[in-house]
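This document opens with one chain alone, in structure tokens, the form predicted on its own.
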Amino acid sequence: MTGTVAQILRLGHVEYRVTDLERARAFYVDLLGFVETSHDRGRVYLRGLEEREHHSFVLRKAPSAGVSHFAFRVAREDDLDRLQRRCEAADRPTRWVVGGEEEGQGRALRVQDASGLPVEFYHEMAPVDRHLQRFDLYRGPHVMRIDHVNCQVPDVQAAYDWYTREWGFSCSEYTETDDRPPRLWAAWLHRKQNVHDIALMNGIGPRVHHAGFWVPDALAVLRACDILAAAGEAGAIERGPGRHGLSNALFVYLRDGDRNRIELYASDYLIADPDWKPIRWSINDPRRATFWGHVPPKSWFEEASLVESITDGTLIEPQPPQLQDRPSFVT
């Protein structure tokens, strides 16, 4: 994208609300092996083994669970001003994040998007030493980097239109109903060259279903399960291991002590060509969510994290979805 349109590069980080910071740190650092960059009385800043920015995952102490915001990196500092003008012209709430509010990060713009999701944009982030070849420091299932967020929104078509038309995202795969004409049920959108930076799913929202973190291979997915089970935390394994049809990824879904959800994710594919034709899935094809593996539990379909208002930090009351269909294989 050129000219007056901001260039969004990729998903950069996500901030989770947790009620017990030490319990959350024990889960994510001691068991899952995230690298701790720094901490203060209210936050722990984490990253993956190959990441060179100060953080990709923040744990923030709060009265209840949820998601404060997720953030995309932009190519230039003045892209932030372009985004601010574009969002204000569309009557979307914005605020500037400055003055060390988020450690390691320069000036940032926070926006309530068209679905009510709290989205941040930043360019500058303090560099750190990556641990890619510090194999002596590897712990847990070897979480390498943040990959995507998956969000539930009441109107997927409106959210899709916003992200593709206003923010320049491209679609890799999507799910439609079998009506005539079909209706958009979910979309996987990307700025970097893989399947997605954000997925938009029909559901009660705005809510964040999960943040996905890249691990290097199938053994890493299995290793996470072994580690959690050995530590007496097998109950944290919500779904998987398995393989998605959408994205082709190997996965396992985990819940922390506050029931916030992450996905450990491996083996999706490259999208290098700008004329990539999105892959269509029917809502009634069970292979889209589970190419192989156990049927997802009810919690995976129904539970997700509430999100904050960017103006006062309160949790937003979610709204029911516009599409009330249920896939034929879901009871």
Second form
There are 4 protein chains.
Amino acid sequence: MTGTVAQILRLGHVEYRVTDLERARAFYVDLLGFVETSHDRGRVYLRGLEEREHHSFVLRKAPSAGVSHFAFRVAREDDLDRLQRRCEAADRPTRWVVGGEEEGQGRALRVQDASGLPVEFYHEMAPVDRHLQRFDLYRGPHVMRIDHVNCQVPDVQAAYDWYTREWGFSCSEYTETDDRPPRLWAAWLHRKQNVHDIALMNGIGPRVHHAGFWVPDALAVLRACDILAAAGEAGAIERGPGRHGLSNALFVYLRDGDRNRIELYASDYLIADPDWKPIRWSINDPRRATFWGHVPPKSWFEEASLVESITDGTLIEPQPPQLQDRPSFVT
Amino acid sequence: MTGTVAQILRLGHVEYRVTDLERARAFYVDLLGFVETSHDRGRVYLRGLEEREHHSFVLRKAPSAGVSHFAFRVAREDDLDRLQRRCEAADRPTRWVVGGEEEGQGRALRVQDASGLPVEFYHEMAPVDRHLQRFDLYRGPHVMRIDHVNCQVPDVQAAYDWYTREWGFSCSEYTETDDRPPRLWAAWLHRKQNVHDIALMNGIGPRVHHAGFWVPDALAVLRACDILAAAGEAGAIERGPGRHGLSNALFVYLRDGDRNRIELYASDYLIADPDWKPIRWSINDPRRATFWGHVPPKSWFEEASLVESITDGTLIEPQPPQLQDRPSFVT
Amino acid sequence: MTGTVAQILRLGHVEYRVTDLERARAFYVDLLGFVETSHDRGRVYLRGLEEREHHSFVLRKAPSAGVSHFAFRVAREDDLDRLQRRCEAADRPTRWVVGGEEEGQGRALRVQDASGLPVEFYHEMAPVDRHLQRFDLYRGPHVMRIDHVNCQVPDVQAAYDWYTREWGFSCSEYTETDDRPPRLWAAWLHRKQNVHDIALMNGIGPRVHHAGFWVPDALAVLRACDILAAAGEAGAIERGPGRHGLSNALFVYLRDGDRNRIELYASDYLIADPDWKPIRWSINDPRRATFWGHVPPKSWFEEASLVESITDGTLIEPQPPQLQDRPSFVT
Amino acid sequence: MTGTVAQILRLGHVEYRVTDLERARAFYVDLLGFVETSHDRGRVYLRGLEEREHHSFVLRKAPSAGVSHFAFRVAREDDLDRLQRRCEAADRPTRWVVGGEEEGQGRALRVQDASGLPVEFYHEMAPVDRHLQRFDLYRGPHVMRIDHVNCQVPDVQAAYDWYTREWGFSCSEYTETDDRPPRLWAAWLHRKQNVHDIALMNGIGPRVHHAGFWVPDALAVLRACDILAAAGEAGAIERGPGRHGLSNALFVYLRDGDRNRIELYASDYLIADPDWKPIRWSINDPRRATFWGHVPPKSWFEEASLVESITDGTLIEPQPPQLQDRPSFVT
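Given the form predicted on its own above, what does the protein look like in the form predicted in complex with another copy of the chain?
And the full complex, kicking off with our chain again.
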């Protein structure tokens, strides 16, 4: 991470806007088994079974759906100051969030990144009991931890440059167009040692396509489908279960009552080497998206969550992408 | 089974016509892990890992795809004679197959049933070593045994009456139209103690839609997809993995190189009571077909294997169905 | 089943004596996820997730541990009368249980069998909703249904003769001593189409060694261990997880707060043929008991539940076995 | 990693001495499904399914069992030089291994560490095709990659100090005695982001207790047992399947034909934070070793592999431990 301004550790949490807190809690807690750390009138703080931090997922009451922000944890408190100075120097808007504004969290820095995505950085977060070995409390498909966020941006190359050069992310796998020269269509970037903390996909943006949560195995993915269908929520299952070629993950995509999207995600792989050679995929290779050959539904390409302005909380008007917005085999 | 002419035990095997024996063997043995008992120039004899009989699946070289016959085992040798007399009395065509014509099998009776399906009955079959505990030889998705055959017929009610009254089958679950009075659209019938040995679906027929093979768990179904896709055969995956509402099975449908279809099938349930109350589904309940809400592809409704005449081996011209040929939600 | 006096269908339920109903319910319902159909001051009625009958497992408050009775379902109401007459003729004690004495059950016949085991026969049982597809209600290791009861008797050959000749049971697998001629040490007998409804093992008896409950897969067995250990009940895990050579089952044995024993049992196989050739094992083949080579703990051989007299409910004094009471490799 | 002399990335491989190369290959390749990259007269080079490096496991023909060395990958070629100078300064013996002496590997540095363990450092290793998505080639229990090495040393505190201060390892979990003050009995240390790359246990040492290989899920662990038992190698299963309290891993320990030991290991957790608070266990907490309560066999505590001198290849005479060599509940 030499040359980068701060040591970013990993994706820490994401905050979703929901119009009906009770409906959202019924979906995420009662059916999907997220652990509820606490709640107040405006927010429910959730975490996965192996997590020791106060929250990795926040549901916030809002007048419309969307994503408020996603947050990376940094190694040291003063990383925040360095990030703030550097973002200012690059004319990126920033805002300090005081300690406790998010329950359990110390002061944090919010930044509108180069693509307009609302990024938070934090170091301090209250510890909580880990449920990893409280198997008697496991419910739902056994969500273990947050894994990544996947975003649509109009200019993937610009966003890629920012995340890799400014913030020290490394690329595990990427997708190119079949043009000559090829153009970068999507990139999977990581700080922690698996495939990604953030994926950047060409599309109408800035939008958050989904947050991905780690589940321990393929059966968890199937169990999620069974539970949702049994509860009359089969409509929440948008795509999958399937196997991604890219990342090798066993996945399912779910839509909550506000049509915000999450992915349950299992079985990618370890990347512990900084000189990992990124894996290239063509946008038009069907095995990239779904190794077994299924064509994703159009909604998966068309729909994503609007994101907030970090300064005034309004939803940002997204812009059209620079490249084709889906593979040629999706019509 | 009082009143029935013979004690049918279970589906015993199915014989598929394939145009390229080596390609079919590569698919079923090398990729899907069926155990090969033996082969000659015209046939490959296969079985599942828990089976003690010579074969449950035969691939026969033929000039075109299709299904030669499927076979039920009967409890006693003389059941065959009684079946022959009764079929003759009912004007159903029959033919004796001499012992050894199918390797390992004693004399057998072939009948064109009331719908024109080519049914074989046999009692004697050579025993072979069971591979159930030869875990070191397990390959592919771990096919354990044949489970059922699913057939399309133009008049399900007539076929149902024949199988239940003449041959002693019981109904586990069934599908009706939403007409008043409702009309029988499909029926799952069993002799052994799970959901079915044979399913009869309304459709262009007589045709065999698929043979279903039992796998031990959901992971086997996923592994089949992974293996096929890795070998460049993702095109063989037609539908699934998914969960059926009807039967509760975790399933995937595969098409071989001749577009004959099999199902890998796990996790239905025990029916040990003769007074089991059949479970009713509406043809238009989407959870019936796919509990998780996925819409089956059109090919699944439209395509099926032609069947042979038991007398001359020619393929029988199928007839249109009496009822709508698919649910209203499949367009 | 020609020649037998009645058509026995399957093991239907078992009734355990427990000294503390609330403790027992905490174990079986809260931790192991049995579905509670109902309860009164003296009994809790439980069932598995796929069962449509009122109960398959009864916990009854009693001053000491033990097994009250186990029950087979018969095909017709008048099977009960025929069984009663035949048992009387054979000098076996019988008693009629009036309808409703066990909640949900019609009149039933209790018999002290040839070994002194308390057997009940019933036909009528109230139907209840099946939870098979209520995946949102699944808890614990996902107990699907009762599978079998395993009993210790002093004279296995005599018990075997009674169950096979009088009651129409068939043998799937058996264990012999290495004597010449060999002597029958244990037998796995079935009416439904898997390995057993009842196992008879040489030992101090009459005693019930355990009731076996069906779980869908190996992971369910592991999950039971995780849940119990997390709840501070690791002491309940007596033996396993392991693989039986005999039956091929993936198993774990658990002891409740009264030291009554149950088995969670997955992955045996189908036996749909009445002419199934029983599989022979030597008592001293270590793979028979535990395919992976683990030696069962002594308690597993020494301890079992006393059973009730069907006439006065007292516990029957057990007798020593005729043969060695454990394999040579268990010291 | 501030203050440390070099950036160690992860455990890269281990080299086992085997007296019969063909027997060892039959065990590791034919039964356990390791991928064979290449072999010569003296060595077989193996890797796991997700690995992109030439080897993570070497079998080397030798006159007796034991462990030749284990190797950590470093981030840069010149890390090797810095490590060499620092070890020399600390009077640790070192030796350069020329490029290609281990096939596929660049020049490497061998060091006898503070406890006498034979450690190798390397940077360059030939890339090979990853089999992660060659599901058609998966065999055995699906070994994905090397995970860790577990060593017995007489003075855990001294070894711990060396690994954490000199080489930049972090502690995830540790075991203390119940003395006051407590004494460090074992420590799990990591560079990559899971529980460990190396564990140091109090015991007769220097010895390598086992190398741990990552498998994708619990079923892989069970499948290993099934495969070994089916092949007549049940004697290779020493301990487990079980769940560790410490690390949460689902495990089984296997012994090869030379009684070298490996662990198959699944389902620990992510540690992406450098300020992770280590988890403390008491040596006498039975849940630490086996969450489900099983007592490990004595052999597991008593037996381990001797290690080589890096200078002359002779086996090092081990020394007795400073503390009790096993928990009080193992007698």
